[in-house]
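Next up is one chain by itself, shown in structure tokens, the form predicted alone.
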Amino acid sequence: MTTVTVWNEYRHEREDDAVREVYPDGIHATIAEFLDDRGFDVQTATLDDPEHGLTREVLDDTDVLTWWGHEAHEEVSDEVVERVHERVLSGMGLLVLHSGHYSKIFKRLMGTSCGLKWRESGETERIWTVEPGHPIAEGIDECIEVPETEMYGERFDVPAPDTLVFTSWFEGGEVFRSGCCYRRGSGRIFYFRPGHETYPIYHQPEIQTVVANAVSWATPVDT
């Protein structure tokens, strides 16, 4: 059974009533619940846990790590980033979600600024499946519609993905590479754009399916 560690800053949910209303137990709890329902062995960790909950023992026991961060990227210790980096290179899968694009670990693995354009608009997003044969797109129609979300726009300063699974379109006309697969060392990495903290995006069944598919895809395999 794949062991997943769901990591979250868990700051917005404790500080902002609007976020708490959407994710009363934290974004990590919502993600952990739907992954558990799909048969994964799930544990959670947050920024304010000792060593951010990512001790060497926890990481050694983790097949896939999911990462959600936003306002406190710089509070993540370089020692923990190095620890996660080593585990990815040795085979642990990594899912970087939404504003985790600015996390220290994602920037370290990409080797770029990972910057982008953004706009808090509450507009509709259409996530187009551009690689329908990819395992991460299994069970997904040609388009996922998210009724309200924050806009992310190009240029997204990341290396060209090994595979681009999803591309987003927003009401303002912007487009964005929103489902990007990479390999670093022996580890598989998937960046997935949806997931702003004030919208119930992780409650949406199609989004849950993509995240679960990505965990399966990123799970280490013997070679």
Contents of the next structure:
Protein chains: 4
Amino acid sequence: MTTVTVWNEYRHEREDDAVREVYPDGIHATIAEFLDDRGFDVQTATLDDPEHGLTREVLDDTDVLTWWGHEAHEEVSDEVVERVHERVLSGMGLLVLHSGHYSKIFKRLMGTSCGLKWRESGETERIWTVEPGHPIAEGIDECIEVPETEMYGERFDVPAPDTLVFTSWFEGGEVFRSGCCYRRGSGRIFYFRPGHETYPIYHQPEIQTVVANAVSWATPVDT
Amino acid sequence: MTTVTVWNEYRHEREDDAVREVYPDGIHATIAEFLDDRGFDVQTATLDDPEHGLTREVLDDTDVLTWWGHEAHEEVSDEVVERVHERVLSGMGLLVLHSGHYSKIFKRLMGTSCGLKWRESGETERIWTVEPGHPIAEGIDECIEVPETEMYGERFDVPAPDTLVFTSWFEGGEVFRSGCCYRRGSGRIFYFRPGHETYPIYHQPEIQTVVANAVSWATPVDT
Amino acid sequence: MTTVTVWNEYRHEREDDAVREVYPDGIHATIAEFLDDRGFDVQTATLDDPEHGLTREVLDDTDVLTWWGHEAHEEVSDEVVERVHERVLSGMGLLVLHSGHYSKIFKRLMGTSCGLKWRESGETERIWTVEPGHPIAEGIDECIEVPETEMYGERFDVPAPDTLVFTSWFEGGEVFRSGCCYRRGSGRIFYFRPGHETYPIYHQPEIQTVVANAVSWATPVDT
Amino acid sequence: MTTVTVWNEYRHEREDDAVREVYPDGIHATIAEFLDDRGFDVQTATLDDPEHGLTREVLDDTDVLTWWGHEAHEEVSDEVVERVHERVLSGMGLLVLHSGHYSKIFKRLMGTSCGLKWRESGETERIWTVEPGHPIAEGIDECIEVPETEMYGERFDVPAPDTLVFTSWFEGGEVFRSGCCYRRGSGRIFYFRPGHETYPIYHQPEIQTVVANAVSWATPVDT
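Can you swap the form predicted alone for the form predicted in complex with a further copy of the same chain?
All chains and molecules follow, beginning with the one already shown.
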């Protein structure tokens, strides 16, 4: 059974009432719950845990790590970043969610700035499936509509994904490569755009399906 | 100097007053003119020419072929398609424009259905640059806006492009991989979405720049 | 459970004693047996069956089709090729084995000549794993050694694979991209080079592992 | 005209008579000379120059930087690495040569370990052209033979190249992806394997052709 560690910065939810209303126990609790419901073996870890909850022991026992961070990327210690980096290269899967695009670990793995355009105005996003036969798109229609979200726009400064699974349309006029697969070392990485802290996006069933599919896809092969 | 053959079905312009108003001498004449202005050695050929204007002699003398067709794809002879196919594999560049996505030659080279969604309602398109460092994007801003166009939407059933240069946003809610590079055999292929017959899109300077850049990019190397 | 149809031209084995000695009941029987041993639901079909054994009914019931052909590619009817092509685009997996590189269906899907260099001199091949984290490489060491084989050399005229899993070294001085993944339509295709009729290559356990892994990988997702 | 800065560690040549015999004025002098002969505007810089010869001013004036290093990768200052990294993302081309695979700048851009197998035994390498239509392969036959070289073998722990142009065969039984194109930010990167300090590989005309082609290919587009 795939062992998943759901990592969360867990600051917004403790600092901001509006966020807490959407994710009372933290974004990690919501993600952990729906992954647990789908049969994964799930644990959580957060920034303010000792070693950010990502000791060597925890990582060695993790098949897939999911990463949500936003305002405190710089507080993640370089030592832990290197530890996660090594584990990805040796096979651990990594899901980078939404504002995790600017995390140290994602920038470390991509080698680029990972910059993008953004605008926070609660606009509609439509996530189009570009590769319908990909396992991460299993059970997803041609399009997922997110009623209100923060916009992320191109150019997204990442290496061209090994496989592009989803591309987003935003009401205000932008597009974004929102579901990007990468292989690095022996590990698989999936960047998935949706999921701002002030919108209940991780409560949306199709988004949960994609995250769960991505966890399955990123599970390491036996070697 | 790169020798370009601009191929056009050339039916709409002779049958339909509205189209003739936009392209009085045919889409091919407009494309040929702006390529000639940019220093290419240009000739044209159309469906109703003998052998569609694509004799072995013409093709042997062509570095890059541009292709526009729409209502008469089926009238292109299989023999000429095979001839063009062979030339592409042996190095000739090919630009497939707009509704050329359903041409025999493009389907032959892609190996897929090349299907897509479409809607004709004169909506706005924004063509976002996804690879700003690519030679086909040279001189292009982060986005080209086409005020009125036919919509093409995903899923576009083509192989994942070797390089994705542009992605389009449409007012009505769709996205589209609108600038796709492929290598096949020793030849280079660029699919470029804009260019419906009832809109003056090939008169738009940024679109002309992309087409000219793509011709340069697709020019065969000496071997 | 994945349903596999193992297709074989099945001519060499009936015409040539040396081949029959290696594959007494045909290459398909050997492949079917080791896939059955690994828990797949397997059936076989051959060129000389009515409709080559590939009726619409059989194909509709097939998750993954494996293809071995060599001397009689031209005898495969265009109608059956179109039928298989449609099924791949709608999600069926396809494994193309060794000399199947020149089959009508592979050329139809690739859009290129699929040509390559070859030499038959019983030389050693070493199949190097280029993507150790890929599910098709699961359980495979850094290299599979095939003691005696026919050489296939670059340039292999195919589109750049979406993922390159294996690259072969040949004693006589050539290299070859020998494990190539493609997505076409909603289907997944894997080309795997080893497997000449006069060498017992499909009896080799590591080769069997790769074929079985590839069947799993190419199994369609639920849609 | 493309401005090239040829960077060299320049230690082996000063420390070791055998190396000095092959490259009396340093590897950089040899590379600079053949690029100058081909019409590029060339300057050189070495590790022991102030700021390694790579001041902001020099880099701002450089279209393409070529990088050769081996024994002193760790002596390159992190500040200069960041400076080069930024310039690549903003468009400067980068050619990474041979043992430069382990340079800080290449690892920074790739995000992986960049590890590989190696053996120094003066064996023959055959560099096969996998993409004959690519501009970096212009003028190159199907294969370049290097009579004596150090072996580099897979698995090469890099991201799958955006385009794989060459693959090497080694006498001792290994293969290697020896010509790899990457886009990162707005810049283009080419890794080219040949070129050990104790063999006269940069004196070989075909190798010089590839390096010169790669400089042309990596020259930034106007933006």
